[in-house]
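The form predicted alone is given below as one chain in structure tokens.
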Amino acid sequence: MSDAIWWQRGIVYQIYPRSFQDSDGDGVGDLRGVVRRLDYLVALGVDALWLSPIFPSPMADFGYDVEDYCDVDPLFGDLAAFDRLIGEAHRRGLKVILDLVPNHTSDRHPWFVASRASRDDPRRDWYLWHDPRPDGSPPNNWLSNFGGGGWEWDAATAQYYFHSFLKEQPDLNWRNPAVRQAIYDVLRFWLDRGVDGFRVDVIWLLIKDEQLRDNPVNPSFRPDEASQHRLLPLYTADRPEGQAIVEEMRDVLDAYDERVLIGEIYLPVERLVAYYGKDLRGAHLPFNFQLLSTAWNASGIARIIAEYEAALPPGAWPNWVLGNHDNHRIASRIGAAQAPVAAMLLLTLRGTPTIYYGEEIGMADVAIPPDEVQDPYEKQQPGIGVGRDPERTPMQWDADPNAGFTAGRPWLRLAPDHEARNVAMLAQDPTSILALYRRLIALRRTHPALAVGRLEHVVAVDEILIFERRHGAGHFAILLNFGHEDRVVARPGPEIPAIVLLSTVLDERGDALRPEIALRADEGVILDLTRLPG
């Protein structure tokens, strides 16, 4: 695998800092806590950790409202703590990816404070300010992604400003060259400190329509959906001018060695792949979120794999994600029985996998009572199930009352099963989902075919998904039972002696010498079809 760059052959592990490890007893995770758990990441076998935002922030949206791009919020530590994290991570061979939030700032950011002060301020054009319509109403019908209108009236200067999310998160004007250079300077600030790359928040929203045209009505909108889906974001998302911005960001990173640019992009696959850029000069990894929303069945998964692979530009490197801080946990979406199958799928598909903290121990969503809700998205639109707190609860380290996460009161309640489902307990169980993740990751390191090899022969047979990976002499078949009943299926390469390299059940299965293989309910297996010499 020596020819593959680290972000191609490696595995990314997303940490939501508030919920990973608290070191000072305030109930909120911090950078010192992350340092404390670096050896766990090494033992798990991942290659890079991605930190959700740690910048100074009023925390209206838990760090996605940035007050200063070039510092660390005291809740998480300081720049010295960050520098120590970088040093300790690199000493262990781990890369560090930082979350960048360039679409908007906090309304308390000095840039916006100046912009709001006067229509004549030099930074007025750093944000999206516009006059009202003749009747005093907002300039157009654009909506906030958190519900309600996207325009906020400023009485002092008698104009509206646009916010794609909370009113406390005004959007930057990315058509202004000064804004672009300011953010590129932010990139350089962190790159110079040793950051190995960035995950760029809502990268497909950066540019809005210059003519301020109304977004069209969504004919498929249902009353039970979040209100922002009432309109199609034709003029507020995925604008063609955004491609040049992504390429400019890439140019900044390319001045440094082997840094990675990851883009958060919720778009259909045919638009997603455009963010690789002309001649692959865009994002290295436009996030592929298809597994977050596709129906969990063999035929559906086979279809998205084939469509994604076919849509990739020549030379583009794929990636896959099962969960993140904005979506329900995989164990809740598909059930605990299928979570091991999902793990085997994620870690054997071609491309870079991203693991969301806690997936490796089977963490599920935690029900948050209404009086404990923290997420502003849920508070803006209560009762329709858009809250993100359930997938952001503290990491479950051990069976102590606070799961080893904090000596204080956790900022979100813990899962009711944390005494049994935690790292310390599962690490002692050779058949646990944590043991499965560790073995899958170890196999990726041992066999280049499973990390960087070709993907071949993707098919669905009944409830069984089958695909193959090849690299050099290495040849493996992956068979995944998406059903809850035992199945028998013809195996790939029936003429080749095969070894069951790994089963999600983590027991001994023996060689697969027969042309058919029996899969138990909710089981996945990796077959080694490599022809032995002689």
Second form
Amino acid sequence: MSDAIWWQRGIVYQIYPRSFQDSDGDGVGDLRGVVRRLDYLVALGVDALWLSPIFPSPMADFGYDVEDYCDVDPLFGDLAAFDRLIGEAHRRGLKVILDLVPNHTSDRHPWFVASRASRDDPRRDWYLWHDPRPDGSPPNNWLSNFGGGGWEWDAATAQYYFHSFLKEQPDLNWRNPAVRQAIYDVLRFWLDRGVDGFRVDVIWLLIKDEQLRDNPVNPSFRPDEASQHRLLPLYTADRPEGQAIVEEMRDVLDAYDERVLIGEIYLPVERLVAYYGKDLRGAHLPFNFQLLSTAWNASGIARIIAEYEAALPPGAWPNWVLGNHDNHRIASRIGAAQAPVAAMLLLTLRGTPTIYYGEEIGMADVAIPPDEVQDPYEKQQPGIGVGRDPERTPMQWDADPNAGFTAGRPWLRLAPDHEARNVAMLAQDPTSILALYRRLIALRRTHPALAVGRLEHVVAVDEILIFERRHGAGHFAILLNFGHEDRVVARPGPEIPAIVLLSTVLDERGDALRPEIALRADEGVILDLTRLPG
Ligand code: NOJ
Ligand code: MG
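Moving from the form predicted alone, what structure would you give for the form predicted together with ligand NOJ?
Complete assembly follows, chain above in first position.
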């Protein structure tokens, strides 16, 4: 374990700051609230927390529209509160990862205010300004990822600017060296303050085609999908010149010790792994989101594990994600019965796991009535299920009316089951999903094989996914029943008896096992093949 770096052996925990813990009664989570909950994260056993954006922002996209990269929004606190958070986290051995949003700023960022002031402003070329076509229409067919056209007309200077997301989020011009340097200075500002790394927002979108070529039509577009999928983002995403930027960001981090660069990338595996960079000089962890989109069955998951492992460049470190603030919660996607199986999968696969806050208590999506919708994406394309509010509801800490999240009125309604599903109650129950997360994390810490060991023999037998982990003398088999019925499987591998180290059912049915193993419905087990029963 000792030669693995913290972000390889450790676990990342994503906090959506608005929804984690409010400390001042305004109904919105804040940094003092996070500090109050650090001991919870220590007890859970995670190693790093990633904070979604905390910077000053008009909150058109809840912080992903940054107005000042080097400060903290008053809603969340101030720089002193941030320094305190870093200090308190580090004192407890926790790392802190910030969310860098370099593709776009807020339209209220002083850079954009200057840029749109006149065509001659030195900042004009910091954004993507272009003339209309002769008929006055936008320069090309590029769309916004939130729906609608990607070009916004600016009457005062008679040009269009491009926005990959809201029109309040103009895209920076990453071909301009001054833009690059300005963002690298932002990285240094926070690195100097002690942050341990960055999750970089939409890192695969930073560069767009210089010739502004039209994106091609998507032949498999279905009319019930979000409208931006009408076109394939050939010229607005994953451009070859983007790799150099990732390397430059990495260079900035490498001037410091052991900081981590995580990239948000939604791409097929063969393109995703390119973001490790030539000679691994790119992102340490290009986020692997395959568990967000693959159908939940043993053979499908076995296939993506094998494909991913095969695609990784030599020496590249894998990672896995079950959920985040942009996707429906795992417990809702696969059902509460399978959530423990997902937990065991995430925490026994090879690679760095990222836990989205609330997964450890089995939080589900919360239905938000139309008049309470907050998410701008839902507002732009209502009623087709793209809204992200359901997975952003407040953390459920206890059985109080506001779940211990706030003394005021929460910015998003709480889950209807929060009185039964909350940290305080689940912590009392040794068979709860929270207990399972704690046990799994503790096992990862005790057994290097589970954290950094090799991954071997990935197979699906009917609805059972089986794989093994090995490191030194440590040897474990993980068997996960994706089905809702009891099953007996022949266990592959050496025909020795094995001990159940942990079952997701948490009832300690630790029989010695023979070459056959019986799994209950929705059960996962870790078998210890190192020790013999007796
Ligand atoms: C990806 C972020 O995760 C998402 O929440 C945001 O809306 C877009 N990028 C735009 O920044
Ligand atoms: Mg608050």
